[in-house]
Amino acid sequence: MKYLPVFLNVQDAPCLVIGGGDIAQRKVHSILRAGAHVTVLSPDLSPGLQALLHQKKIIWQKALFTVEALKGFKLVISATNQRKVNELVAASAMSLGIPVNVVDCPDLCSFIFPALIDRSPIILAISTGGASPILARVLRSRLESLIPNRYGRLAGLAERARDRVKKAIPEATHRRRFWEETLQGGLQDLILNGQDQQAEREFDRLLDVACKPSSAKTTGFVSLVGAGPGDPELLTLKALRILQEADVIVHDRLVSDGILRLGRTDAERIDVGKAMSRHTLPQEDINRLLVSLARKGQRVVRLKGGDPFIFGRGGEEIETLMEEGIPFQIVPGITAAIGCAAYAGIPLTHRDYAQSVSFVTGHSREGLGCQIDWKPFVNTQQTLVIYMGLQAFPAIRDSLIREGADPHRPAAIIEEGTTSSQRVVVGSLESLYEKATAAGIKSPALIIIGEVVRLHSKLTWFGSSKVHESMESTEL
């Protein structure tokens, strides 16, 4: 290592910043956040530093630098654009044993400023040893998106309970195991979801269980997570984090291998996927499975294609969890209608074509050909999206036409949307099924009916999308 990573305690310490420009201002803000008493030495001050002076947050010495100015300070930062001044500051501070940083001059520094991720009391520092501060900031931005802001509250809870846990669990190995299990389980999710009071109660319960004989069991936690329409990069940040923390992943068949690989390699994966006429597990058995896994103390992810609450039976599953007293959370996902339409270049609403959009399922609990009143969906200013409707589409098509829909109304079907295997077939309400059959379209497929389909040929952008048929001019 070129530098030893350390964290300096400058709480209430006198610190000197030399320079009054914008760069000096940024350094002042950094050390003020750490609780330092800051003096700025400079003939002039930037507007931002003047504001801090007016707020009495800094002291201003309106002068040029001299060696005597360093006396009494615990830390020095030189932020001038004059090399000779910076060299004098660095040499003088080092001779006095004062830590010194010269901005953009690592050769003159006894310490450097890393890029910081502040989740107080959690602080993460990223440094390239002065080689490329911009790269450090790029890495920081990537990591920041993976570390929720409320992680600091979790650390705060642990800090408050530290002595209590030490007394309750004297043995170091058992205490470490308690913290590892507690800080990564359902308690963490309660904190990150803003349920602080419930988290405090859950912590008390977990500590009480940990102090009981080993036969006592801890209830796990279930997360119903939307996996999105297929592209792994369409996962939300929260979904990715929870997936990587899961002990067990209970997933549907529509969840891609690329998404499943994002979980821990040692996590158990259980396929409960259902396809038309092929049920790996009935819904009632899936509900009972989630309860059983949670009661073993597992962190369970119920991973569903799209969004759990859009034709995903998420409501049925959480009803069972609530009845059984199993803690849970819902993590929404990008539903198929949103993702597939976007990747096919079909805006679901457009002020020139459609002012509303409706989502309908092509089958119900009873199976193929669910009973739906199709009359409201004949509106030409509305986009109709049909989930799981490929096999039932002839009946749906006939019902819409019977209710007055124009047979030549534009329609599209999207197979395996948002993935490298995506295919799009466009036609009319009347001709779409025959074209899809001829192209060999199979489930999973999404059907879109409405004037917005006209924009597909103009707005197509996804490189791997293949258009197998175009709408005939007579249908436009």
The other form holds:
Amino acid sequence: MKYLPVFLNVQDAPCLVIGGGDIAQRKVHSILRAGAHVTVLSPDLSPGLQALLHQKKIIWQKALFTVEALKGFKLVISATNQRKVNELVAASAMSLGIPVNVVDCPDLCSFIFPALIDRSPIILAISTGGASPILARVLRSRLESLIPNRYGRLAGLAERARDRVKKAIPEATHRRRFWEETLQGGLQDLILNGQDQQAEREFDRLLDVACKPSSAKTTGFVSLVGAGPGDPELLTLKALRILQEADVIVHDRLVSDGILRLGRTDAERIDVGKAMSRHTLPQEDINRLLVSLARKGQRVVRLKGGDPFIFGRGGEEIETLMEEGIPFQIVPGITAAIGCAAYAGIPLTHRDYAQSVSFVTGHSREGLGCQIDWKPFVNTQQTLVIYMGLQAFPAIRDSLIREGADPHRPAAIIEEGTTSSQRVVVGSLESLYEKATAAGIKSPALIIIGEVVRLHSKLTWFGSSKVHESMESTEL
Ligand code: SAH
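Same protein, the form predicted together with S-adenosyl-L-homocysteine (SAH) this time rather than the form predicted alone?
Following is the full complex, with the preceding chain placed first.
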């Protein structure tokens, strides 16, 4: 380790920045954020620094650098473009024992600035020891996306409660366990979802329970998470984080192995998979399972294909949790229509072809397709997306044509969209079912009907649907 990472307290400390250009200005901003009293020494100031001077946020010494200028300062930054001046500043500051940073000259520095992720009061500092500041910044942006913006609030809550917890749980190991469980539990999600008041109440309750272990009644937390259409990279950052924290993952058949592998290896995985005609576990039982797992104090992820609220029965599961007083959250996912359309190069709306889009199920509570009134969907300016429509498609097609839809309207079916097994078959409303059957298309498959399907041959970018291109060109 080339440098010792420390966090310096510069609250109200007099700090000197030498140089009045843009680079100096950036450093001034960093140390102002840490509460320093900043003096800028330079014959002239950049417009940004002038603005700070105007707002009385900095003091200006309009002068050239001399060694005397360092007197009384606790920290010095040299941001001039003159090597000789920088060398003099560094040597003088070091001889006086004042920490000094010369911008972009690691050899002249007694300290360097790391790349920062600011989730105040949490600060993450990344350094390559001066080897490559750009690499540190690249790494920073990767980490930025992993740490939710509101994470700092969790630290704020912990800070406020620290003394109280110390008094309530005097034994150190017991206290550490309390903090570990509390900071990783459902409380975290309440804070990250902006439910600060509920979080404070939940914290009080947890502390109460921790003080009286005999009467402890733990409540878990259920996250209803959309896993997206298949490609694991289409998970949201939030879904990924929650998945990695789960004790139990209750999932559907549609959720791919690639996504399930992202959970902790020791997390329990329960498949409640529902093939359309093979209900492995009735909905009632799934609802009850979620409640009982949460009652055991587990962090439960109910993982559903696509989005939980699009033909996913998410609403029914949430109703039960609500009735039973189990805390929960909902994490949206990319629904099959959005994912498949993008990966098949079929824009669902287009200024020239479609001003609206409808998502319809081919399989309602009452059974296959026919109960739906198809009249509103024959409009040529609209795209129609049918979920769970493969089996019922002949009936749907006939109803649409009966209601006035053009039999030659372009239509496509996408099997296992967004995965490496994706296949796209293109035809017309009239011909699609036969073509799909000939190609052996199976569920999960999504049907898109509308003029926008014409764009598929032009916009195909993912995988290869070449097998079916000849069909398409004869048809469209
Ligand atoms: N909640 C899910 C939909 C569940 S209904 C979502 O928002 O996507 C199940 C139907 O979704 C399937 O029958 C199929 O029509 C469609 N579907 C889901 N994933 C799919 C995929 N990867 N490729 C094609 N269709 C898919």
